[in-house]
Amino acid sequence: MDRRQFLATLGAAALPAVGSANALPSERQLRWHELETTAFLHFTVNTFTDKEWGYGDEDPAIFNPAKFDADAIVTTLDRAGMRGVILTCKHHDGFCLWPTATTDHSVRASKWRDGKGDVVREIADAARRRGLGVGVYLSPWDRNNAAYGRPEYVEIYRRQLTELLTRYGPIFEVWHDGANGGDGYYGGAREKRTIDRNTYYDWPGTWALVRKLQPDAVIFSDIGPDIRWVGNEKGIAGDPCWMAYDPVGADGGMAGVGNVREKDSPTGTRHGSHWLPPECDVSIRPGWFWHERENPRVKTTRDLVNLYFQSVGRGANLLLNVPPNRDGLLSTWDTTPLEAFGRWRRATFEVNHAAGVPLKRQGDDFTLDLKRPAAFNVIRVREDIRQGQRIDAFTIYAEVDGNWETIAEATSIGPRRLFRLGRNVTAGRVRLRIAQQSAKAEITELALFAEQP
């Protein structure tokens, strides 16, 4: 893909504007950034040969979660807070979780529901249940299709997607990683292929048939074109972390999925001509499939609530897998801290000390009036990034005892940033003021809070 093609991907939406500083938001993408967090569901022939990469040999009878039930898992992941839902529909290995029609590689070559079952189906159907929004995976790559590395397998990929796409009702989100080629059954050749992983797949191609089916669904990938990368697995944007981000190849030239310089993707681009937001994915276990030996080191509630402020705290959205195990279940290992972590979230965020007094504007210095004294540590601040993000430093002050004192400060807002102060701050008055800008910025939200333990 050269750079022509991939500016034609992002479309108009994702340029800067006339006389704007900033690239600005799509409304796909407008939408995508008030969802905050969102669930992984990595399953598939791995869960039963305690594989993280199938080689695409494995017999499709292993997959059998006799108890399966897709209405506890989201039940589950509801009560976390997450508010979507993405199903890896296929992995490396090229098993399917839905019966489709391109291999038989799928559950329909499985012992479960006596090879009528369809998993995205009744994830999807479970998710919308409880009002969650519901996003497939589908690796690119496939170590079980005979036709990978041929022109062909383009268009099988294309028919998997196109399934995907109109079988299921509306899709929010689109993910494509960046592991493609290397050693592989391939329909019993057992060889390494190799690709070009900016050209083989067309990638302009398949997201402009993702438009077509669904153009409400943001597309993630390393480089867009709706969602970036943060290039880590561990679940941390970068502080400063800008919405706006211009891919470079990993060495320095023409970008690709695939093909990043991982170290610019926490941070994005200031003054970047697209608006390209990070997602932090991260398992909740060490590895991204369920492993029984795994268990002893799931994620505890602190490590969630420490991760939801560096990604979700920082502006980016958090993407947080939680792997069913072979019964078809979420592990008690798993849930106990997941309905913990909702519960911390609700407790600590359902009273907003600040919750209906307007916020004064001065120049520009931001100030809330409380009508009485109020303790709190944790704020939550806004910006309006329909123009863009435009705020490059800022302070906030509290009123204490009758002395203004520097509680927070910080360089990028964006759609949010949090502060968790590590003390009780008590004020009746409360300023935030703008320090640098590259235009006339917008605060929309000044919250305070109180953590609960």
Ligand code: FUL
Contents of the next structure:
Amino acid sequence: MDRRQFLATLGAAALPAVGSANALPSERQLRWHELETTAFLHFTVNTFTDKEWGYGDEDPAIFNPAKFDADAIVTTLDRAGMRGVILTCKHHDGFCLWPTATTDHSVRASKWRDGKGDVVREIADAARRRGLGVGVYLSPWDRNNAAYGRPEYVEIYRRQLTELLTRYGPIFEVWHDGANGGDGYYGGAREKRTIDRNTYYDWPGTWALVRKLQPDAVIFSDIGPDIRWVGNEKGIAGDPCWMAYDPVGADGGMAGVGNVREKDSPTGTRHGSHWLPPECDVSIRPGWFWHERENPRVKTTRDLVNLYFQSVGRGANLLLNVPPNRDGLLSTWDTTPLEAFGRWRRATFEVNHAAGVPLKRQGDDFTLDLKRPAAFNVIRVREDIRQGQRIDAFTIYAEVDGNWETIAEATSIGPRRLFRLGRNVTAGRVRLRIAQQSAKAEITELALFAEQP
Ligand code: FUL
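Show the form predicted in complex with the ligand, please, the one above being the form predicted alone.
In what comes next, the whole complex appears, and the chain from above leads the way.
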């Protein structure tokens, strides 16, 4: 079964007719769009060895985050406005952060909590206590496992996934990265193992397992089937940003996980046949794991705000990585800009000057009549994505002192589009005019905010 055949098994809600110019989102994708920002936690033996990719021969005893506090971590993420948390349950080094029955290479063999701990459980419970979704990252590439490269490993991978999807309650997202194969420890073989990225893992079989165990979870990979990689690790979506995407492989052939022409991914495919919205994964630090030397290089609040506009502001979701340190806590280097980002968001989006004001439609014009002029410098627009992404171009005008001025102009909207005007506009009437659309579109929100410091 290839990707197209697999997608065909998902049913009508997830899949418009192949070749349709108007791909539609599934209910699980619609729920995901509402999250806007989620957090990534990269945490494993690498945190203790100062590596980004562990070889697979790490002694599990080194994993000992003595002050690990899932509630403290999740509280910070919540304050930053993150609505979900995706944990690296297993990275390429193969060390499992939960007591799996599939390998001895896990927290069970560590010193942490005398081998009785379970990082996945503690993060999942803490996330649920604060109302955040729980997601799992399970690296397909496993540099520890002796069976890697043989068919048995794919069965082990699925058993690991089954444990994660049956023991920890509802999972909102399952994340499969595209780094695959190469040299590793592999149970002591210490050799290079190459796999065929398109066939080895039988991804459709794994996705079917996820659907069976967690039907509400979205599945992320370079090619979906629900959420696509945005094609860069900078946290930046394309402009325009189309939710539909028909990926092709790096060489122009069939696409697969770890085999996609990434320059197409930020923008997607206008009139593509599948709704496959982008997720922008980026780390708050240069690396994905915590390294002391990178402490002074943590992104600033200003960087995070810019990223928010370049990802969420273009209709994508932002997946921001914040790596716990060797104590098992987030460092104040990270929590300070994160909490400030959260404050900025709450303050900026608290007052919508258009709240309660009807958005009147006349032809392709949507007008807000504020009665009393309001000052704003951020605009949020949404189109009704339940009927697909229909708008190709639009302009926003404001009536300032009796004159209509153009204040913003863009192409795609989708689930949302944010504008940072860079100046304050005081207007009594604001109008959005659709300049081009593939079918009659509906604007569901035109909101006006004043950015707070
Ligand atoms: C990639 C991995 O190789 C990186 O280490 C990181 O986990 C990133 C999110 O995905 O494929």
